[in-house]
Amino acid sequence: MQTVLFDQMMLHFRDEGPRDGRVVMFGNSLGTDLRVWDLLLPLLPQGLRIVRFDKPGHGLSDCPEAPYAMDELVRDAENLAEHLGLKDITFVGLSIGGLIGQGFAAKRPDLVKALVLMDTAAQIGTNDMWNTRVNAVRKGGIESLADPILERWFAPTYRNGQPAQMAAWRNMLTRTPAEGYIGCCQAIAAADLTESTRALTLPVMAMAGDQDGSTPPALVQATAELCNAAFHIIEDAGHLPCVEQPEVVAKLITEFLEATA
């Protein structure tokens, strides 16, 4: 187990690879932890140094009290990836993730060297939205929402012919302390980084499934135009590819890491 102190918070997190293999860092979606990434990184090239971590309030990380803001979230990615003196960073970022990607990747050009967007945007949702479901959160706690939830995650195939998946990722969802997740919709409704995502200047791969609820393709595909973006839709996949297609995606992820080798 791996973990560290910021602002006496404590991060979990993973750093597993050779020290001097390239680094590729992990952002994770909201209700989920560092380890929605595990059906992917064993089919990414070998050699690689993979640097995964749970946000505040999710996984095995600290659950400070809410409100969290974008800033604060893109700050202890920073703090980590100081720690670990990582450079050269290629960051992968899922739904909040991707946003803590882009914040990231706009404050510290110096060490975020190429970005991939998964199922994200510059800007998600509204504060109405948000405020909708963290009162319902607050009211009835997550199990409340998990069905629409999981509906926006996943497609049909997915949902109807993995029972057993299925209920394992709904644990994962409903066990994440509501204060953690009521967090984190706070950071992302009051995030909108349009203008520093249409001001990077790095290499930036986006992607998204093409039936996911939460960030549709049209929306991921105007934050991919928004910085130059390559765009990419992945079939038969909701708002967790990495979950449902993760073949596609490791290819997909594999082919860019050549690309800006």
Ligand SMILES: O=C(O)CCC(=O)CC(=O)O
Second form
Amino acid sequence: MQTVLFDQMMLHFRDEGPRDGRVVMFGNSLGTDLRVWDLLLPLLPQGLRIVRFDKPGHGLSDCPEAPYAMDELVRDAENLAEHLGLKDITFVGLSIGGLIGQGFAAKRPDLVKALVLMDTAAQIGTNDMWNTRVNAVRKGGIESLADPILERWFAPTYRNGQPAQMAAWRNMLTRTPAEGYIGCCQAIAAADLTESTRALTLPVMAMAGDQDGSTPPALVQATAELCNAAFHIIEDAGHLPCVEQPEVVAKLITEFLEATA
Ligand SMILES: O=C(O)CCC(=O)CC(=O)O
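Okay, that's the form predicted on its own, but what's the structure of the form predicted together with this ligand?
Let us now look at the entire complex, which starts with that chain.
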């Protein structure tokens, strides 16, 4: 088990692959932990150094009291990169992980050399939407929202065809500590990275599942246009195309890595 303490908070991470391999760092989404990348990673080229981590309140990382702020989540990624001595990072961020990636790339252009934005945007949702969600979780727990969340995460083909997998994703979501989930909702609610993302000059590629109900393709495309990113739609996928269409996502990331070598 790989862990590190930053300001008394334990961050759980995995650092795999050759030390001198090209560094690809992954940031996962709200209500998922670093296992969200499990199907994708074996399909990526050999020889990469793959670093993934559980953001606070998710997976095995500590769960500080809410609220969290986006710049704190960005600082965790930055601290981990410095702790591991990572350089020339390609950051792949899914949803809130993509907000973290945008913030990290803007803050540390000396560390981040390329960015993949997966089902994410410079600003996700509205304050009202996130307040409603936070209040609902405080009242009824994540379980009370699990059905509509899973409908946004997965397209019907996967939802109806993979009952055992769906049960596992539901468990991952509902076993997320409410405090950690709420803390991250509040960080997303307060984050508008439009101006810093517009100012990015590094290579960026963006993608979105065609049936993403959380960050719909038009929203992701608008952020792609802000930072001159290539934009791809993944057919038959919801909010987590790395789970539903790992081969398609792996091919896009592999081509992007080659183009930005
Ligand atoms: O997935 C994220 O990180 C935030 C976007 C969201 O609202 C996800 C969901 O629908 O639960």
